[in-house]
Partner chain sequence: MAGVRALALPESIDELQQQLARQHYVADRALSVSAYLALKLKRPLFLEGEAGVGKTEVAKALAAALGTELIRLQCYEGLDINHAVYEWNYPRQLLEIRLLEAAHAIDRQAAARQLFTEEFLIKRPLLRALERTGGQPPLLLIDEIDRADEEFEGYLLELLSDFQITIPELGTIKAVEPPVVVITSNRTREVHDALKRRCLYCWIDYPDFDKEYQIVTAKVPQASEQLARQVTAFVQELRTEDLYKAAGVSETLDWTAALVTMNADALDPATVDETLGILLKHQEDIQAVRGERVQTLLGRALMRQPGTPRETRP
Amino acid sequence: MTGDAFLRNLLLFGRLLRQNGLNVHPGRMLDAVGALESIGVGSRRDVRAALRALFVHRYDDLAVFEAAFDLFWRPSGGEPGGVPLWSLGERPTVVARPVRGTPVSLEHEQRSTGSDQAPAALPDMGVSAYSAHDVLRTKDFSEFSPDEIARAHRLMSGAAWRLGARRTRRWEPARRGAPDLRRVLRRNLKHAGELLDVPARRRRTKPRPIVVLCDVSGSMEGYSRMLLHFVFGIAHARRSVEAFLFATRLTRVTRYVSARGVDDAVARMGRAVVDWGGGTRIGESLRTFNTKWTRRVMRHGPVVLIISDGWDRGDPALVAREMARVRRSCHRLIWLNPLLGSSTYEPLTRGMRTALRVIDDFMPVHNIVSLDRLADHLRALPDRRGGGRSEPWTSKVRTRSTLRPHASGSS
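Show the structure of the chain whose sequence appears above, on its own, in the form predicted in complex with its partner chain.
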């Protein structure tokens, strides 16, 4: 094999990786040539390790790299730099992010937006717009038509999702606070060392992160579509949002909610979740969250929103244990339950009852008014952990009269 052929193959391999989502830039290709010059191409194992070190930048890309390497640099007895399969039209098995499953319950929505129905409906609203909004604001999400979802989304997109700030360990100049010695010295040199002016500094603050865990099991069917719009809305109003969906298992959808348009994001989330509309296993899902994700997403004291109706087929003890663990690693734990909007609802399911013992807030999420209330609540969150818990739910679960402190709008 000539050096030329090898170089060409290396470039083709780089392109294959790029097509599969790896960040392989031209400078790196030069590095790779240099690296292989210094270690030689005698050992397949060493070449693999060298290219891996150069082309892979993150753990998630490792599997793609290994598959691509095996596919491209086949250890055949023949010409090692032969034409790779993919260039002959065969689809490599490693094409990034394969599209699996079908989006459940999203079809008619896509159709409606695809045929420009939503914009056409706008002028009709005319004078009655206000009252139309009003009805929409208190209407239960589960009764929304696709058209109403689009309108509700526009209503919601104006919502300001602000949370109390957390104090970081960085400093910024301030009017009052501890003296900022660096500036003190600089500024007072001109007074010949007499301290006339004492600039101060204080800890900088940053917005608190949010982690959303949303139930998309069968019993949430009527709400999940609208709630995904809600998750998308939060994610786009704020920078640090982690989103997970669960039914029988947990799926991280953070990277899908960053899609440009809401329909695209919702469709992608729908495809990513294989157990959409299935049963509910809150305990197991939370356990996955605690063992796999907590250390990565629960940094900087986040506010955790769990959105679920609490219908759980699993072991209530497991739910209790895992909920308690989530509670210990976050700043505030809020459970949003769409059923809480109904006047006859009582949190009697075992999963819900066990959860109530540890959560900070239990709030409805069934119409736009309830979302506004949530926004107000988040804005007013106390700095202290667990401060101002809205209700001592534990003792009052069984008493009907105290059940619905937040329920509103639907009455």
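The block above covers the form predicted in complex with its partner chain; next, return the form predicted on its own.
What follows is just the one chain, with no partners and no other molecules.
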């Protein structure tokens, strides 16, 4: 069904109903667990109907159950109750306790049957409700309200982005590792050449460089500003970050993401990038990157992150050629597509189909949870270039290419 947090909440809900006179015995709780395992908890209406069918045996108990359900399965911040219940299993729950001795006020909508019986006041149970941050972390960026955008900015700015390290060619002293022959000879001269002290050394590590190319065309309008805050976060967590924005042309914005003040920097970038919100020419932008910036920013084997939905108005052959050039110059080439977070998404656009033949990893980037998974993936990257290449979509695209024509699109 879901995690332990949701199961604990379900047991508390049954206890709450028993204290208000409903006949909810342990056998009914086992039936409820089995029912929710079968239907899932993705729909609040289905969960309500299943629990109502199992727990309500008298007409007089219906109003108490409805009021208890609305009170119990509510956000901790007092937000509307139409939030998916599966978010309750994401993280440890937050306890919301009313003042003891004060009756809980419940507003229950009168049914069409005309029943005017007031529901019983529910006792203080220490009811566990989910945190609004859990909903915020799993919600799609394109569905954020202005208030949620501000809260997500604060949440992302406080995150410690650790995105992996690389081994350099330089050595440093260590307790364990390969013998340091120079120090071995120097330290053992006083022992007449006897190897009594064998110091060790290891490779020095540094944060792996990251190059970000973010699409700011019209089709990415719902995601680009939130993703820029992610770029700001990783740029301030480490110095080795190069940032570029592209739509119909490429613009380097590293000096903006390195400055303080995210909102002011985004405003300055909006004025500097003249094609913000326009069309998309991925091939031309990558050609500018390869001819003008590769030798300057692609040193020490960086990880290249291309953030785009794949809609392209240019030549697919140019995209393939320039993507291959980028791939030969970097340690890892990762394409981040916000549309991949949808279960019905298929990479049918020309730019996306072309890129899938070259990239190492194809990952979603539509909410905060996907950004956390990206950070975990970068920390787990192999030291050697190209190791562990994943192609979850390549075989599907090749199979579908014989069934339907390539879909083209413009922003």
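Positions refer to the first chain, counted from 1. A quick note: this is a predicted structure, and the numbers were derived from the prediction, not measured. Between two forms, the rigid core is the largest collection of C-alphas that superpose within 1.5 Å.
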Using a rigid core alignment, state whether the CA of Glu346 is displaced by 2 Å or more between the two forms. no
If the two forms are fitted on the core, does Glu37 show a Cα displacement reaching 2 angstroms between the two forms? yes
